[in-house]
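The chain that follows stands alone, in the form predicted alone, written as structure tokens.
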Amino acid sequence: MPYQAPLPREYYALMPEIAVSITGIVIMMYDAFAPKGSRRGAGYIALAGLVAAGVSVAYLWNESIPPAFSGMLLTDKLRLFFDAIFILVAGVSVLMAMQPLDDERLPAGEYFTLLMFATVGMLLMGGAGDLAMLFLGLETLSITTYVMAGYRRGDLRCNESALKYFILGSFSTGFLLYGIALTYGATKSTNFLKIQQAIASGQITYEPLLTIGVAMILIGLCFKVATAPFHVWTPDVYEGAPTMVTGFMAAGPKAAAFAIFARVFVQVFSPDVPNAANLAATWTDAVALIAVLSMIVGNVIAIQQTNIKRMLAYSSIAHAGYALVGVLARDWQSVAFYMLTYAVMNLGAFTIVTILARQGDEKTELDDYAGIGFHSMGLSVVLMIFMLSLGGIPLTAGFMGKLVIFKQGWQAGFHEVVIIGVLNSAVSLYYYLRPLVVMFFKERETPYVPPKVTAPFYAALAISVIAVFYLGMFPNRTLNALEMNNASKDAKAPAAALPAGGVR
């Protein structure tokens, strides 16, 4: 007799959404019995999670599993490599939020339970083979980092930063709420693959309709990932919120949001699908102002802060215009690959901030590091590898990154907007090297305590270092793997290529 599996097939494409999930119910029944004061037990139970969830995304990888759920969740590359970054993201903001919250004696249970519901979020964003799972997965995520933007609840910052996050969150959900509702109008469905049959075959109900719910879920993405002018609440929350939390929003929702902006503006409004040529010449023109006006906003403003955060926070608004070029390129291989190098640098530079910035976030000025630089020479000699990396100084991650991005806008004949981009990288030079002219040239007017850096705080540098000179020195393993070779065939197929979601 033939063997069974204990479950449909389409039930494996939920493998690692089911992993997290039950990694965040398993926390919180430990943190209801485990004894007072127990915090680190929670961060293992949470990275075990993720392991399991790593492993199978690495199963998947090798297998085809056509769309599940009448469609709503697809299982290709696109979905499983950004699945990776998530994943990676999460484990090394358990890593970074361990010390400081035995510090803090903050609840550790509640914490990693919300980390791990916001990956899950994370994690059906970038499946979604609908704008119904879209909307679900953006909601789990939104809802679990507006709590942990304020989970510091005694800190007035904290908590204004996490009202702000979520006031100016809902507003823009709405825009792109709104926009699923007038798609849906235009196309009558909400299903990617039918959305793209129903453009393919002019079955439209009304074009301007269709045209005005793109732009509203253009705004919508535009908000979570922070670009310029849709950016005006990251600073204040990047600043506010805890920097172990900073590090995860940085990082994390970014990707989601560009998992989202390859699914939807690359693949199914491309125009290559058949009648979608004047809808994706509006939009992509759209995209290109906001790259343009992303990039010179973030780095001229970053120029004049004054707090690490807030100039990481801007840096990130550049980074965003920057991975807009592929989005640009209908590239989506090189928007991931853009965002796995952004998420390690940008993940190690936080887990630096966080050790020096010591408990309550006292220390986040750059005056607080002026002289560490022979103090603590290990935390900045590290601290400059990812700055250097941030700039895109060759052989690190960033400059690989933005190699592969610049290419292809390039290579797609966006000439005008590569070159600004180029620009604009030379430009965020000054202002990645302050912080290092500071550590190392200026002198210090009170004594220097060094930081108590624990092995958490190790493995997640340890993990971020790694991932800088390995993406930098041998970026061919990791884009081979994502096919790069093939990228204009995969990234710009016609509408037929998207129902086969099996990975290819």
Second form
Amino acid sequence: MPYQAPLPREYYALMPEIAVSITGIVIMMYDAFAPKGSRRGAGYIALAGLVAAGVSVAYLWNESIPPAFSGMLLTDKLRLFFDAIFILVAGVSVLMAMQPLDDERLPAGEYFTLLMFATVGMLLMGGAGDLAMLFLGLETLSITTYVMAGYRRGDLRCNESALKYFILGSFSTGFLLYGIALTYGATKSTNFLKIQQAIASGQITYEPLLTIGVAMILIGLCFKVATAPFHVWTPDVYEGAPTMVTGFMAAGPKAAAFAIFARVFVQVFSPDVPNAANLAATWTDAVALIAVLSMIVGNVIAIQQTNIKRMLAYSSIAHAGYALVGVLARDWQSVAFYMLTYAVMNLGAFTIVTILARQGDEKTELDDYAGIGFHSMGLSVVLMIFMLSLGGIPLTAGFMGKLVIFKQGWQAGFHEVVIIGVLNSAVSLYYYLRPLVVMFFKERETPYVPPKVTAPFYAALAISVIAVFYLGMFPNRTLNALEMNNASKDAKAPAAALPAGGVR
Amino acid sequence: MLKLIILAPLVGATILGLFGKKMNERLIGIIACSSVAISALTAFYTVFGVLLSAAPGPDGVRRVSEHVMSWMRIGGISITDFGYVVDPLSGIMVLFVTGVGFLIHVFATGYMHGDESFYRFFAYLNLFMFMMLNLILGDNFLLMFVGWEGVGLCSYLLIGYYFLKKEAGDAAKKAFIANRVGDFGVVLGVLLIFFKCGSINFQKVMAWAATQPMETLGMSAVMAGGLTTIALLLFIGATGKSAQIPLYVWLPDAMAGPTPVSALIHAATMVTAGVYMVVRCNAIFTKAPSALLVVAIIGGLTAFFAATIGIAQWDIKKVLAYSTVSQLGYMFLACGVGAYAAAIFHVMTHAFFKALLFLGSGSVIHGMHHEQDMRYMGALKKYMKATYWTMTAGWLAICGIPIFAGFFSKDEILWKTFSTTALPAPFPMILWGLASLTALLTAVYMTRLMTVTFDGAERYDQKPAHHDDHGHGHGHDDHGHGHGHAFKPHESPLSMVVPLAVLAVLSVFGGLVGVPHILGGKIGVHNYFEEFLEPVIAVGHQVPGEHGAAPAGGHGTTAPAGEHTAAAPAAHAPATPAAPAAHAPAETHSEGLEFGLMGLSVVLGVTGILLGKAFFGKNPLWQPPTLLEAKYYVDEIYEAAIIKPIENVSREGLWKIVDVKIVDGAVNGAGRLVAGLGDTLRYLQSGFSRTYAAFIFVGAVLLIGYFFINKP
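Based on the form predicted alone presented above, generate the structure block for the form predicted together with its partner chain.
Now the full complex is given, and it begins with the chain already shown.
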């Protein structure tokens, strides 16, 4: 009689989600019962829960766990690497939010609970092995994010942001859901593996159903990652939401959406699947177009922005365009690496913006940054690091991410897209350098009091800065973990395939 | 272990940079000096204790290497195996860099005494040591380049150390920009190497270069993008870092920095980085005769012109600066004629005597309360005995008086130039003539410096009033005694005199490690220096099929020996088992000729000294020709030909037209366009959710339509 584990093995695959969910509930309880003056603990509980989730991801890393819960949950490197990104993003977001919540007397417990549930949504998206699970994760994430975007209830801009995000988000979710339904109609399954088998064996009920289904899923995901022309919500929502929420939205949900982007388009609708070559060629062309459009729209409009949050919103559109190059190259590792680099530098930048914005996010215009360079030397220099990284200057994470993704794109033959991407990142330097010019070379007309920087901010900045330089200078370990250095890399099959087995 | 050599100064720099502000001078001095001392001791142990007993590698080179990390591997780009390596070449460099560096650190504790930001100075100085060691010990081009840029940065920071003085700030910028021009060449060269060879590891690149065919002499090879192009691109970098024509202009101005900096960075170590790089890449240069010719000509010309300018300068440090440029010219001349060992030999001896002379001048400046103009010195022999006698050793060394270090290295270069076979016919003779003339001039201007400074009458009070605004970056203004009345120079403290004494000993005897075969052979003294360095340089000379003898494993002895017998009669064959290959070209000339030329160069040196003594002893304030005093107006020409046009284009073109009209115009125009087009574009980002939804809907329709059309 073999040893019977206390839980079915399947549940191990769910450990990170369980850890974060319990944390969310514990925070709720803590917030309800802790005496009023002492609620700062919520953030620390959140951090502890995220550490536990991180440990369980690390544990799963070397385990080989078959698809769990009837193929609903896949456990492979794609999921685990993205899970690590989500946990990192959530952790930095917690650190970023602790002080502002305190300052503005916003309810911290609920905020961190929402953040935890959003993280659960992201984790489920990373592991989704089924369109239904994908949708579940996505909605869990979206609904919590809608609430977070409007977290400063008394602020009109905040309300506007939340409502817009909600309306447009629901609208685009409609596309996604309809796409899922059509795909189900065509393949008679929502399970990725079975969808693949159906396509491979030619057992499609009605071909156009699948085509439109894929197109609609693409639309839904493009909305979530904010690529042109489905980006229109981004600037308004990013600008209106509390800065710490914007930071989280730009890093976390975007990465989560890219995780399913990679899962669905790189793995499921891959041209390696028999009979799928046409479909793959079609989505490839469409994604190439969307990538180019996003880069251009994002960068060109970003140049004209005078509000730093709006500028970063357009920049995030451009970055989504760059990341799509990895999808084109059908190389999820480069997408994952790119999202990691983007997450750390973007979180860092938003942390600084949060610090400088003060209470109520009042100071987010570029003019508010005039001449602060020599008053808040440390903050300015750190912001400079993040801006240079976003612009893709060597020795920073941003450069390495672009290098990896453009290199894969080039090798996969998307020369035009890569050339446009490189030119675009040159253009982007113009607006990334603007805040620096303003900070160091512009005279300040209004009085300036350096903001108070507390320990959680220091921690968030330290993590981001170290990560930016670590990924920029010594990316080898991370790339090794992604198995990007394997000699068998060119034979796409092993890396790109869905983990099989255990599907009933 | 190699990591310890490198990291010790970094630790020192970090501690001083972060916490130095609160420390007293004594503690700062101890930290700064001991961090370099640790490096130096480790380096000495590595070279003498480990390297000498290490087994030679398959290519005959002894190496002590240490792997640091695999840097990155992304798809096809693979830059791995970052490490440090000590081989004979970097071994020699690391010994004198850490050794001389340590002495200069000690000297600086005395010289900088009382400076307001004492800690900042030593933090920079330690950082410089770290970068310089990276440059020397890195086992690939990229790590070398990190060091290369790093020392450039430190040089910039230290030249501009007295940043409140406009002169220092300008000099720092000038140095930085001149070096940028050169560094661009290095970057391109390294990229080209990576592109052609697929590696940037020195060992691999040199092995690759050795297998390449010899390139031809002429313009076509220069433009071909092969080894000649690589060599010339690298050499552009060398002209920047090592102050050669046309980029030498920054070095004299760099004297605005504190004198220990001039001694360490702008005489002994950093400026020789270019020579080091050329020697390190000798396998590439050997295959590129056009590049060698360029290197030799530039080196020879720089040596000569800088020496002529040196005669006409009044600032004691400027004289030494031009002297440095001139001596660096010698080193490149040696590289250009293929005498790499002689070049490095001169790098080393020059480090000894030039550091000595600079520190001596620092001691003089210190004793004179920051007076640098020789016109207001004189008769210092009386007051500064130790400084005088130690500087005398340096003076005789640079003049090439036998036994002194400079004699052996300089004579080696002259002889190799005369006898080289690496250059086409008339050039060896012309360059030799130029170099010999330079030797004479060197003796003259150094004698002038010594005579005007230490002999003759006291001229301390002849200084016109308001002299302070002619301010050559003298140090601490808080020192500012109103001198002129009853002013007495004083000898420097022990912390400054002891390093002088040690360097004086090295300047006298340091050349004995490289006694040429012709002198030492009879009494059984080898040219240890060349024998030690030989394997590193032999790599490039193993032209496949040329001599037939493959260097199969035998510590570089088989190939040179083959060369020996092939080229020369038996007279030289039995010399020593490891007879250096670089002697090979010499075999066509007789031993008598070598003796004759050696005698001639000694005569030139002595003549120069006697001439200088006789002339400047009588007229210490002889007014030099304006053309020379004004340095051939090179700065003015650069100003008019390059700097002004760039400024004008930047201001009138780039700023007023491109930036204001085009860029701003585009941004403003875009704004107007939006307004002009009515609400169409604006409508898109109107803030209304219904517009956004419509936008998304249109996008969706287009996308779905596209999917439909594309589907067969």
